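So this first bit is one chain, no partners, the form predicted alone, shown in structure tokens.
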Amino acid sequence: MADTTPLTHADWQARAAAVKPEGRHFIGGQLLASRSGATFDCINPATGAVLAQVARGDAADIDLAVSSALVAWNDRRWRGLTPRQRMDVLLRFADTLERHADELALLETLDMGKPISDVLDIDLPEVLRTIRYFAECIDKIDGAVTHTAPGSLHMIVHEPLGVVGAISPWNYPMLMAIWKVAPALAAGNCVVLKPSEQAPLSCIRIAQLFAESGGPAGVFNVVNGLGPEAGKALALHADVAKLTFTGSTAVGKLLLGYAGQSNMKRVALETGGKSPHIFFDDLYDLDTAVDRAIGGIYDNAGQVCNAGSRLLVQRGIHDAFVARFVARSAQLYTPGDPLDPATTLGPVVSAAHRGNVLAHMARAREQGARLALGGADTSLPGTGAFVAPTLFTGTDNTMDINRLEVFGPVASVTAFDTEDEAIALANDSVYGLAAAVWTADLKRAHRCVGALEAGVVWVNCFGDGDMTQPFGGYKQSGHSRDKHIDSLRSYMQGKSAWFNLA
């Protein structure tokens, strides 16, 4: 019987000392160095140590990967399988990842700084659910036969697109990649993934494990590299039929331009967010609401696109809310070694990003926001890129802290008096990814859902959902939807076939 005893901090440290991460590309079923021979350092953000030398891909490597995917597409080694055969491969893929859970969790934690318990308890289970969900969707995609005149037959069928390019972010390296790769593969496409240069290691490994699970060579390829080099080349490549991206709004706009400059490929974007989290004074339970507000901004060190970073609190409960928030944050989120299963807050992804977050804090104070919690704390662990949980009060929508995406553990509180004021404050943003409302008034909740300009709205909760929930935004938060069977359909195209039977 397998040993199911949880690993201790010392166990994880010992495994980390022995790990030798793979840093090469995975193209056509093989691990390859960059054609130029160039590499870049992969850094552990908790310690500043170099984890691996990672192949630095450019246009030549992207072209090789796309060519490999195109060969696999043209000879139908993947799309030519029956739906059940593709389903079986993806289900084996999920089972293989599950058997390698400890290995993948360690890579993710060392590479990105995410607490090991978060990877094992949150990220990896969601990765497995995503793959299994889309595997089970494969034979659920129906076409149609329309009613036509006698002597004619009209069919509408759905076919995969071809080669899909995917660019994934560093905040959830495996999960965000799988949100794109799983539906693209389930639809019958071949994929070239460019993971973030900040955290590529787990993505290289999952591509290898796809091949070990029976995935044909060339169907799932990974090219590492920098965005302006490898990412741009993928977006410009004329043999890529669709590009799917999660990341910053600024980069998303560039990718739209590259698609227009090349072959007018489809582009799916999930970009920035500045989610309003609204608390009315008639909410059911202040303690529960505050705890969920804390989780909504400090989970994953605030590096979440839909993080509830704008706390809009009705004036009657404002002071009690802030007092409770400050007291509970220290109890729930304490920075520490991400290899320690007890750690609840790891570092941000890099020293450079820590500098960006601290600059946002300094700007908030310059503009008149009051620091109620955290700030540029220099007593955090070691030499890593740690940022303390931080809260600003007295903010308004003229301040950058309420308008710009910080992407760190930094929240702002803005007081409001009326429902109309709350909605106006919430919608006063270029972003529209997510929002949440806490109230005991069902009619008010229903009004707010209709009025809020966001692709996802939570009522008396935050971050809840499952694979049946489409995830994506309004406005400059992008226009695509991940999860849900509609995501699979977005990696397909319709074909109309008209038969003359007369």
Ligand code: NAD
Second form
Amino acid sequence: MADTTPLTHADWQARAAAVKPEGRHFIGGQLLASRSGATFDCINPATGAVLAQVARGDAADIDLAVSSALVAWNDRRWRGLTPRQRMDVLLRFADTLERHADELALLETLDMGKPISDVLDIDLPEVLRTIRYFAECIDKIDGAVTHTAPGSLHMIVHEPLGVVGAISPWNYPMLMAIWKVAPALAAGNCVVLKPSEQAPLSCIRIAQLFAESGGPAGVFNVVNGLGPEAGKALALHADVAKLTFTGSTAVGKLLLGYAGQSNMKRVALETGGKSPHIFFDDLYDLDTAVDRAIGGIYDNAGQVCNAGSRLLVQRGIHDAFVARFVARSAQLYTPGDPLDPATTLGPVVSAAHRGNVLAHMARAREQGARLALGGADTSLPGTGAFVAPTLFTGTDNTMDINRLEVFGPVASVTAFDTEDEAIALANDSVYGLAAAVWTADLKRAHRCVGALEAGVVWVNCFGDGDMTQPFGGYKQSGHSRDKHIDSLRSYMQGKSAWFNLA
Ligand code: NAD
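Next up, the form predicted together with the ligand. The previous block was the form predicted alone.
And the full complex, kicking off with our chain again.
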């Protein structure tokens, strides 16, 4: 019987010392260096150590990968399989990843700084669910036969698009990539993925494991490199039918331009957020609500697109909310070595990003926000890019801390009096990814759901959901949806076939 004893901190450290991550591209079923020979350092943010030399791809490597995907598309080695055959490969792919869970978790933790327990308990199960869900959806996509005149037959069929380019971020490196890659593959497309240069290692590995699971060569390719080099080349490539992106709003806007400059490819954007998390004084249970508020901003060290970074709290419970938040945060988040299974708060992704987060904190203080928790002057373990869980109070929407995405463990509290005021504060943002409301009043909850400008609204919870939940934003948080069977449909196009039978 397999040994199921959980690995200890020492076990993970020993494995980490032995790991030799792969840094090459995966193109046409082969690991390849960049054509230029260029590489960049891949850094462990918890220690500053160089983990691997990663191939620094540019337009030549993107061209090779897109050509390889196009060959696979044209000879129908993937889309020509029966739905059941494609489903079987994807289900095997999920099983293979599950067998490599420890290896993938280790890569993710070393590369991105995410606590190993989070990868094993959250990211990986979610990756497997995503692949299995879209595999199971493959034969659930129906076309239509419409009612037309006698002597005619009209069918609407759904076909894959061709070569899909995917560009992913570093905050959930494997999961954000799989939210794109799994539905694109399930639909029958071939994929070229450009993972974030901040955390590419797990994506390189999963593409290899797709091939080991029977995925044909050229169907799932990975090209590493920097955004303005490899990413831009992918976005400009004339043989890419659709570009699917998760990342910042600023880069999302660039991609729309690249599509226009090249072949008018479809562009699907999942971008930034500044989610309002609203607490009315009639909520059921303050303690539960506060715990969820804390998780909503400090999970993954705040590097979450839908993080509940704007806490809007009704004045009657404001002081009790803040006091409880400060007291509970220290109990819920244990900073430490992300390889230690007891750690619940790892470093942020890089020293440079830590600098950005600290600059946001300094600006908040300059603009009059009061520091209630954390801040820059907290001692935290190791030499890595740690940021203490931080809370500002006394904030309003004139301050940058309420307007700009920090993408770190930093929340602000703004007091409000009325429901109308809460909604106005919540909607006063260029972003509209997610929002949440805590209230015991069902009518108020319904009113708020209708009034909030966000793609996802949670009531009396935060961050809950499953694969049936379309996930994406309003306004400048993007306009596409991940998860849900509609995501698979978005990697297909409809064809009308009209038969003259007279
Ligand atoms: P980023 O925009 O800096 O990078 C994302 C990807 O885009 C990376 O692979 C990067 O190499 C690439 N890129 C950068 N410049 C490019 C260019 N000129 N052309 C083509 N590609 C380019 O974002 P990030 O720092 O990796 O991730 C954090 C951001 O992602 C945050 O804004 C966060 O809110 C957002 N995000 C959104 C969601 C969502 O579902 N809406 C989920 C996760 C993260």
